[in-house]
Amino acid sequence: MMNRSSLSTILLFLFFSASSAEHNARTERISGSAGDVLEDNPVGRLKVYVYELPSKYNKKLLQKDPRCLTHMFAAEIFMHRFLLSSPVRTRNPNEADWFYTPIYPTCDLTPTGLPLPFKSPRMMRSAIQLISSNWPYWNRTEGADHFFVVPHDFGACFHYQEEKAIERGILPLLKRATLVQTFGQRNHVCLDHGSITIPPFAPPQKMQAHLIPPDIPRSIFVYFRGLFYDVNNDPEGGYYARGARAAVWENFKNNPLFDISTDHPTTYYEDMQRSIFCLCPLGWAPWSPRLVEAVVFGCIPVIIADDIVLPFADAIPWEEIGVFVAEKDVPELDTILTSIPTEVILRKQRLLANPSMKRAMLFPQPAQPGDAFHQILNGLARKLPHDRSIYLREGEKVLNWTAGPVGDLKPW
């Protein structure tokens, strides 16, 4: 913990070197092949077949509930509609380097707008049917050049509580495939070796409208929103967040340096760009849209999940533009932050004020070069070309189709 003097300096370094942030040092490209990579353009690297669905699995559901088009899993909606306007579509399956599965499984939601991923487990396996019976593309390789968007807590494990998501993994037919998910933890059963992990949706438009001068100063040093506590489906503590967020609330509560709270300010995003420093930490699952959000704003993003990984991180430098804490150090946060020197802020910010960072991790109408869609699709490109192994002989079967609980069996 600070004493009187030590606050005194940090409040002094906080009104003058982030408003010298903004004003002197504006941006900053990450030099060599991280750079290089956030700026790849995807056409002309590679070929998606689009499979034509009936509209239950997809466009029914979206008219049913149109929340879908704005909850943080609304990317697997969007990811359809760029796709089916690409210059990487191709009509011709036979000329395909990759096949796209256009369902959309999280867009089940209970009246207060929380995605229900229990039908997922049926509605992944009624489409997988149906594409295998119809074409003869999945059976070539069972899947191992098909992809799908899986944007769900923990991917397609499909449960929004952790220790049940590990008790499920990941839904057997698509141990093949390639899964394009938000979920993203190391040595987890819920991460295939091979996924490509994305943003959350975040609306672009709507932070685009919040957008403040970038001439003011960032006057807040750390700011946070949100739950610390899940009293309705952790009423006992402790197993949220794995603890993080409580012990955020219970050390800095009244740390005049953290403008910490459960409200949700309608100048959420106004404050944001105010803010040196805006926690990331995890909840039930390690990401959250606010990782997103402090980078569209420029706040430092800080990265309270240990082994996550990150958005893209073949190309975002999330170690030069972000600071990362473990889980068991949050008590330490207010010394390990005003720790860092002025110097290292003012890169980070610089690096954060390039618009490549930006558009990486939103999915904005319609889509613009270097944006999340295109650096999906540059992970896909990466993984080209696909080795022959991946073909199976006439006949041959690897995935079991029994497999998993039995709930997951039934028709959808």
Contents of the next structure:
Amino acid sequence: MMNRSSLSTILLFLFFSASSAEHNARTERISGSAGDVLEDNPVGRLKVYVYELPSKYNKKLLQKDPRCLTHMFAAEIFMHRFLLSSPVRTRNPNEADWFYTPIYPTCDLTPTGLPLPFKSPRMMRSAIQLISSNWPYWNRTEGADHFFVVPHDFGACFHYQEEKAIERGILPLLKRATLVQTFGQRNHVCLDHGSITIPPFAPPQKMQAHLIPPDIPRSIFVYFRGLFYDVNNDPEGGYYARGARAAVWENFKNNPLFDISTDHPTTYYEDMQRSIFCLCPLGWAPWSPRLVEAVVFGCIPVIIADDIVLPFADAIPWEEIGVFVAEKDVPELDTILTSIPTEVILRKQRLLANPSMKRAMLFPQPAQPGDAFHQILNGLARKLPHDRSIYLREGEKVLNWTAGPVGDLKPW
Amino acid sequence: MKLSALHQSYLNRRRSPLDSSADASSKSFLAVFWLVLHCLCCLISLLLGFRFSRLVFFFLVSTPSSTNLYSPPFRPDLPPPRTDLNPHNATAVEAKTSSSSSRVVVGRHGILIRPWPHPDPVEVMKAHRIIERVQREQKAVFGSGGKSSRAVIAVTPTYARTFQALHLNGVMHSLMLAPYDVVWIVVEAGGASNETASIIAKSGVRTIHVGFDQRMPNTWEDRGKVEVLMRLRALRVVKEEKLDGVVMFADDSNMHSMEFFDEIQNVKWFGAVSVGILAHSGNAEEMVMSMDKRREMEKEESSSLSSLPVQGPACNATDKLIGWHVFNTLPYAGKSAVYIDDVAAVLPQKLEWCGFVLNSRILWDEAESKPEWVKEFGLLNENEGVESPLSLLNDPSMVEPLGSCGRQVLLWWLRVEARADSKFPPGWVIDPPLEITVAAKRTPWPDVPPEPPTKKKDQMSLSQGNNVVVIPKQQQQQQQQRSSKVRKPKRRSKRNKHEAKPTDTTTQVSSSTKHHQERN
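Rather than the form predicted on its own that you just supplied, could I have the structure of the form predicted in complex with the partner chain?
Now the complete complex, all chains and molecules, led by this one.
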């Protein structure tokens, strides 16, 4: 009896290892520092309570400007919609592990579509005042078991200029909350220690529509489309991208291996699928949707942004997938890329071909297992259970409600 | 995303709450003052060409720090960076960063350019090797539906003769280029010789060189029979060694396309492809006459004959095999070549072996999942006259048509040979070098042989007409072969120590070959 059962388990094991070995010829499993967590299912591991805020914080803003749904900060809106219909949502706040505030601070757009962050601190403050006065859960922990989605340039620093953002720092009221943001840079004021970095929003249907067959040979060595100099905002040069993009242009504009220009071709997505390396240099902020596009199209991302923290850094081992180049090494970029051994390049392509990798970078409508929404929930679940010390005693106050620039204190 | 205009308006909005306590008159005065200041700043910025508000800020607000955190390296074509700007920004950043100091500083950085911003050829080569390796991997993983590819077993009957090197190199290069494992079985009539062995040793693929005892006869018909026996000999090797893969018949004078190798991977047991027949060898008159006749036939029948005769499977509208296209020998009745050096069209058999491919398991002994419509290969009696590979089957209707049901021509059949008594240097190496040397510029004979006038007229009409028949280069080669004495001075002149201008001879030679092609 024992022999038969052990024999069957051995056979099962062999079968699975054989099938996974075949699978490995094309892709490889991805396991980051937190383990093999990309395919974890968050359902059942955490409960999220969604506050009911008046629609002036969310729906009215969207009605005023529906462009908020398609720009790269749309993650905040889609996260709200996902949570409303997700099985992790609970209507009983007493059993919730995490609390979510549906507020769209980035949905205040200029005529050209760029978000203005000037009112966002006030909006956030007013929302927090609302939830702290209507529900007891904020005061219980001063927001330590609340999370907010702040996908703007510098996260909860709420400014597009880096000096100004650093000056402001993270909004004082959000100091204890968990921030889900796209911005990530080590040793930076605007990245709090417990934050979860997420990829910027890239439209999944648009990208799926431009897929080409995978046997079309990759013939472009390095590909990049975008600005190198921002003449409107940085006329003298040297500020935009800390000079890194300009260095790429000046050093490699004559190099036939580098297909770089400022064009806006209609075949942008198809060209990425015909390239081996795609440059993802920093702009005014270190992150960009190019990373998501490169991952979806199987092009190895070359990340030129010092100290950047990439999305889901604990779940995805980015050093094994992408190539990191220091900004000071940009003039030697061609030497760096050609000296990577071909086995390493093929391994990176196999990792990129893993469908769970591509799924984790996207925000599909409706949500699918393994997508970015689920990775965010996985990240939140990994932070559970909450430490007992976050629960404050009666009357204890940690946050300073009057900190920050005077202009923020005005009601919204 | 910096919006300078909105930035200014924001500054305005920031400052106005501070002044809300002052009375109305001072408020308006301040507003006017700021307006004037703004206009002044804008004008100065226009003149200078950059926003100098940071400079002003620096002079008004902070004290310069002694340490300069980031000194940008030299960039020749930009104006030298304002070093005073950097300390200001660095101090501002330093003052505000409460956490551990970051080595990434906000502010103006230099644009690093290396001294010679041009591609390095060694690196370009490395990059191309990387690209090639990636593409090969792509093909292996994604190409042909990602199925594991089977080995290609090529069967080539050959024998040592003048054109052997020409033909065998062609087949060899095709096999070397095929992105699959190749086993090349070369059966040589007259026994395995060093000539053949030295040619196929350069292939780099696995070769099996088999000697066949009979010598190759001189008539095309007998040759066909001997070739069949040689092929069966090779198939016996496949059976004995239990080689696994797809067996294809690569006659040494045929031409294969790369798609052929991709397509035959799809065969399950026994497949057939369409073969283009290049039957026109021999002199131009024959060609012209046959062309005219065919054109007449076409006009009469008004049928949709393709200009290139094709042998292969015929399918009905639902892509099922219903018959075979065979070569129409009627136009050539009585005018086809009999001996191998006849100046006439060489005709193929009804169904050439090269158009068939089979799974090597058909030939194996143990009938493990071998379909019952396949004859047992071991029991085949060769003396009964095996004409085409269909004799290996009990039921020829089970043949799979390949290449979108025979619509794609994937290889071309051709037979061209030199005269039976033609001589060639063994291994095509002239050793020791020839003794007679002639000065390159003063050869007693012209490099371009003079044209007989009659031939020119016929060939002119040929080029005007619908020239779909490939006038093969063997015509040139045959002439070259016959006038081999003319060709040898080319070699002589190369070794000639007295040659004054080697370039002239080469240009003369190239112009003569161009002239050849123009004639054709």
